[in-house]
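Only one chain is included here, represented as structure tokens and corresponding to the form predicted on its own.
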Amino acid sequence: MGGSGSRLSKELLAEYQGSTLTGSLPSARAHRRFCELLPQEHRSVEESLQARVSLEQILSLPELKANPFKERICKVFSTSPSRDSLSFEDFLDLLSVFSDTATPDIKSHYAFRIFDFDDDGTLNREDLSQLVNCLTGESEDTRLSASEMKQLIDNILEESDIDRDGTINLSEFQHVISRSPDFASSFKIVL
């Protein structure tokens, strides 16, 4: 990959830098990392900017491997119709949202989308159950009992569901997140 044919020009770097969701991501490092996931013969700048990398390849990145939400993260950022691959721009967007420069509003918006497993714009009981299972694991020894899960979700909704409609909408989620000072610093992926 060391040849000049595989490096982004300064103009392209500036263009991608300005087009990320936060506007300030080291695009050259991200491009190098994206190219590492491509077959050797598709690592030229032109081909790499048109290529899509499968979710399996993205999920193999050490930075995502241990994340319990890795599949959802990839699906939320994928622009392919089947949501099964990422383009370089998708990859840049993912990295920019999980960077230190992303604002708490951007981070909380994407966290909400990641936790909204059914993509209906709210966190309902099923979404919350899936969220808890991702965090605790679904093996026999870590899974919560039905009564423990119900109690936990009841407590989450009691604390977060301001309008008492039985779901958590984006503004309610952002309100809860705003009271969590560690959220923005923990919601990150470092290349």
Second form
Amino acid sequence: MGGSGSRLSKELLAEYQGSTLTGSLPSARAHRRFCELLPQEHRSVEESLQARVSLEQILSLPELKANPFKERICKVFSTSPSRDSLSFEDFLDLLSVFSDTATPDIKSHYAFRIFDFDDDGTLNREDLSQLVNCLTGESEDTRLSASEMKQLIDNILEESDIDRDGTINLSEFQHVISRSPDFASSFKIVL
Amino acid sequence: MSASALADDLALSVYDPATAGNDAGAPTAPATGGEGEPHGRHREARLGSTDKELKSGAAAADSVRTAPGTPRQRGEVMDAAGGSRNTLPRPCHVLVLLNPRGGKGKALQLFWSHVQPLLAQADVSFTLMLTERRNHARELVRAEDLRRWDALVVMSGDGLIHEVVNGLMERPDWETAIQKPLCSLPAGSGNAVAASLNYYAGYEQVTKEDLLTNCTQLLCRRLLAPMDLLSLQTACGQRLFSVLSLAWGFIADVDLESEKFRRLGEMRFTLGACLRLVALRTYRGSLAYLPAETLASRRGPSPARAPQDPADTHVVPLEQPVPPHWTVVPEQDFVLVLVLLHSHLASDLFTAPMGRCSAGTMHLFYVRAGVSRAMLLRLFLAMEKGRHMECHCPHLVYVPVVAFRLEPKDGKGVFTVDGELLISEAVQGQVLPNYFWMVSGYREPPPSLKPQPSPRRKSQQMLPPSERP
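Same protein, different form: I have the form predicted on its own, so give me the form predicted in complex with the partner chain.
All chains and molecules follow, beginning with the one already shown.
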């Protein structure tokens, strides 16, 4: 537990490279930021690699705070059974998917999971409505009215639901998202 | 001068050039070559001088080129016979410029299924030219022998009309070339011009094949109307013309990562657009404009005023400060700035429900920073039916103007002009009233500036003028 012990060695970093979802080299900065969320006395390398950080703490990171989908993002990357905490590996996975090195395919795959609020494998009207509420906020004066919401969801389905089954599946979603010029900038987190 | 007197004055100059006499901008007779008509022969005789210009391209290029926007020699091309200068001849022959990749690749199919049968019944013969790439139409139109056609029909989106108009204005004989009537048949993303003309004709707001059919029927009916043109100058000295709009900010931004350009026509709020809200940012800049009201009060009583040179009337060089009678919006953060010549920004975005601008005026909208995602979303949803002004969003400002200047302050500005990308440090422009002709659906003066709810026809049947409500 010395001073130098709280920094990941190059060898350890390289070991992690193989295990992240996109194969990119995790930065020492990511490790530092993760450690900052741990209690002072538990920031050694060995402990940090075993520790789990609660969702609330991850959500306090400034880079995530402003993202309207921050809760879903954390839930999707959490590997704990109750999906309420992130290990360092989970954290690295999150960062790698949101980095510049992730392919659009990987990003859109995870975006789909993030928007699938009920985790049933498709985006139905309820999922889309929750998506919109994340954007607008849920307080009385900001959320859309029922008719505005219907209009928007009708527009979305008309554009995206190619097989007209009332829901958006992964491939329909990826098809639409890949054409969007805004996807990359809205799905980016850089520490 | 009262607003109604001004409207009368403008109405005179718009619809009866023969009596206006002092208007520098009213279009003159379209140079058609209709067969078997007395007017045609009459025009052909006068076309002799134009023929020489068109044939000897090299010679024309050597001749001194008058700057676009200077008053034309009105006596030369005025149709003394009157009457048919506002309609296409019957029969007529048109050039159809079609982008086969438009309408999700179905444009050509749609032409044969929805357009050609109606044209055949209406004695409109055509030659079809497919455009192969960006600026192809522009190049074609620059070099084309326009005498062969009574009108140029553009079947694509607003971007192709933009190319055609700019191509015409780039010709040495631009003064006559710009009088060639145009027609917009929607088949692509971004059909705001077609949607606006559909609206002015009194049709219900429709999209896709219905809009295409309506516009084809307008072509078959052959009525022409004068249209304003927005003359733009950029910081590097480039000059270009817009038929519909210039936008900056939320609507226009380019995603530099994907280099995918947010096209104006895809403004309808869908999934991709929602993501745009996630990354919502502001744009710092300064804006100045000449309100239509200010201009009206400065002009004083007409009709004795001297003809004005449209090019220089309102704007001063970009390096100089704007004239003192302009309104200046101090440098601040904006979400978007939009100047719009027509009622629609997309076939289902009724952006300017406040009534059609009188000739020489355009709509200026801007949204200041501080607007919430929810409010912005709400505005665009309401815009489908033209009800966004009822949201009373305190960040949204609307002014009818005749000229504007926009200077982005955080790097080079990214603008969209008629849906096409323009990057510049600053841009300014003014409206040239009644500068070109388009197939349209009305002959009466445009509605007043007060919003007038009028019964919209549901059927596509066009009532003859005498039976219109």
